[in-house]
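Starting off, we have a lone chain in the form predicted on its own, written out as structure tokens.
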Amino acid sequence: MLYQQVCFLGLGYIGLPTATLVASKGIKVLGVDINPLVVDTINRGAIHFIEPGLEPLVKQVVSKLNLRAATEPESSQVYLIVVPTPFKGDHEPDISFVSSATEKIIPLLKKGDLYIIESTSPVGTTEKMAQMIFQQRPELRGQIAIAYCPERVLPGNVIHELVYNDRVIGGIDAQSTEAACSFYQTFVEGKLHKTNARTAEMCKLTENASRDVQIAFANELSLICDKAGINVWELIELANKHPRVNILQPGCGVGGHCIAVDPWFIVSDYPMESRLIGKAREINNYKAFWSAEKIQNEMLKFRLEKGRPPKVAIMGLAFKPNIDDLRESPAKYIAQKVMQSVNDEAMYIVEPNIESHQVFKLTPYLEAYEQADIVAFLVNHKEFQELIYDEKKIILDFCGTFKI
């Protein structure tokens, strides 16, 4: 099928780049976002956050007037619901995004529509949507499809990998399944891999779950490694010598929209079956309180020995190196707590991937390395390993990048 009208309900890092990509094809694009500045900024080909070649993309498709953003949708052929979909309370899935992005859609729909659910979501989330459209349009009933595609791609790569990265398409019957490979043909050229609505919800959940658990194995052996004297980045290193091992490097922690959340979405619904996943997650995360604990205690050691508070240099902010992304962000959380417990220490925070912070005052890397007498790094940014190793410094180095 030719489809000349897509609408996407969500203009964040996922949603907009795919809204590009679509509208790069000669398809008519309207992405919809609840917030005007977002919407103002892309309208004038610009973007509200970094990733490398979407400007230039985004530029040319808004020029084109294939792509336009309001805060309201309008009446299409496919609808992308690419809203968060965070977790609250005691860590239970909240896809009240969803299903308002859902509602705003309903009226509109029309038969041979395609809608499709992109934002990661507990296993039923799709089944629940489509019996909520039935409920109010029992007329669609058969005559809609309804499929699920989460994304997959890495913060910093995302133009490359939506276009060559295989997807998994599942939708409520096998109808759905087929009209939403056709939509996504448009635009991917990797392998797409039909299933149903379920499984696919719970590929995604699985994929970064499992990235959790990696993660868990190698930030326990850190702590192993602390307690025991040995340089747990050599450790890891000859272990992965082994031709059937192949350990992650550890962290400050998890974060970030997927690893640091999905997994709590299948701990939610299955708690008794997913002991290791639950746990992996309490290890990433006790893992970021460490670290807090690990500076101030080497802020103590020095005051006392030095007879003088420390100038602390806290090196990164993002989940992960090399973007601007902060959410669920382990290194701002110990930035956070380290600064909780400051009395005449000098701090200095730094994170080049972003101009200003609302909570934190930025310092320049080059010249927070060379004031700070403590420098810990939480985010191995490329700035930080063009540093030369200093022994006159206490360094803290939980993300490897002198490997020490």
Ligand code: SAJ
Contents of the next structure:
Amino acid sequence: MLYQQVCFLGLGYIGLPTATLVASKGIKVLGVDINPLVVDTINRGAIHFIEPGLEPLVKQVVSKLNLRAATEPESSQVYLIVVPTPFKGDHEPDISFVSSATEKIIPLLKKGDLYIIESTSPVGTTEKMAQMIFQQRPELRGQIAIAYCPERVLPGNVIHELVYNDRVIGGIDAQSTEAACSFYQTFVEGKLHKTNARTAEMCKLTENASRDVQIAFANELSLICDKAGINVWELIELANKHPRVNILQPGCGVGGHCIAVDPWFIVSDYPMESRLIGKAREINNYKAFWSAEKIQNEMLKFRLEKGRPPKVAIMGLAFKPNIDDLRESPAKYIAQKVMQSVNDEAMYIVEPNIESHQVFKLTPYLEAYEQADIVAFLVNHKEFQELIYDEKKIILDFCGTFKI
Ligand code: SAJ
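Next block, the form predicted together with the ligand, ref. the form predicted on its own:
Following is the full complex, with the preceding chain placed first.
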């Protein structure tokens, strides 16, 4: 094998599983994270977030000494940048984590090395990092490979998708693309598609923007149907019987750290050209706001009609079904907004995938469902699908639990 020593910068949701997979091929992997707690956890063979199947693999590669974690990088043959790219200010991409991780490894680079960015990045980031590297190390021009290769794995199914998904690999030149391909060949069974760095960067943003636009269409339909007195779930099912129609499912908004974030990277750089992409973001954000208002209105109506405050259950806080991840979660936003308007109503907040929360007092889902007068389903967790529809309750089904 060409590459025997690999250094991952960033041991999060993507960095750790990828580092573990590479280490499972017998390659010596150093995982670097700025958080010493993360480093300690991994060196104990444990993990700091939930991902099915990951923990036993980490345990295995750590005990075989193929994966080791540290807070500082060391000399390697391959460097992978897998750090977050959040946004700052008015939805502008913040690539400072990518820059600072790159700065750290510049003194370590040598002829023949391979530098890869996997972090979701605005178009032109790989070229920018290449410039930064060659400004400080001009002797390395043409001597190292630099490429962009986005990850495309679905949280909850990461281990499988890391191996079997196709990958798009774009170098700053043809040799860089080839070098990066030979690295990914060691652990990816999906096809490797070669392109240039800018196209690979845009490809990642396009994939998530495409899904966002499609979900926005479903969410827009749900608003129309609510007004028109039509069951949106039935409507979509029927429309999807057409051989060339495939509408996604509406929800209480779009969350997570990818689909709700990445489209802004396009809008921020190309505002005049990306009107549909920007509008889809607005529609999906508005759906969360609308859902919160809908719950608040039902609470008010109940009080006026029954002359007493309602008991309200908020079902789900995660950003999508069957995970414990609350980042950028529309359900969490809705729960917060509804809680702000609470006077003497009893609130039951439910999230079966976490044990406790700093802000919300959690209630078991069966108890909440039984007690509440108004039940708002925000996330379609598998536990909720076992509940039996109770027509005496006011059910607000934002995510298709009962499809009403
Ligand atoms: N959602 C809907 N309706 C749907 C499908 C999803 O409202 O029909 C919502 C979910 O509830 C959630 C959000 O969209 O709030 C995003 O969930 P998701 O499961 O569609 O995607 P993520 O964010 O977990 O992962 C995405 C994936 N991208 C695509 O499917 C194009 C994944 O492959 C990427 O690797 C990941 O983003 C990433 O890291 O970029």
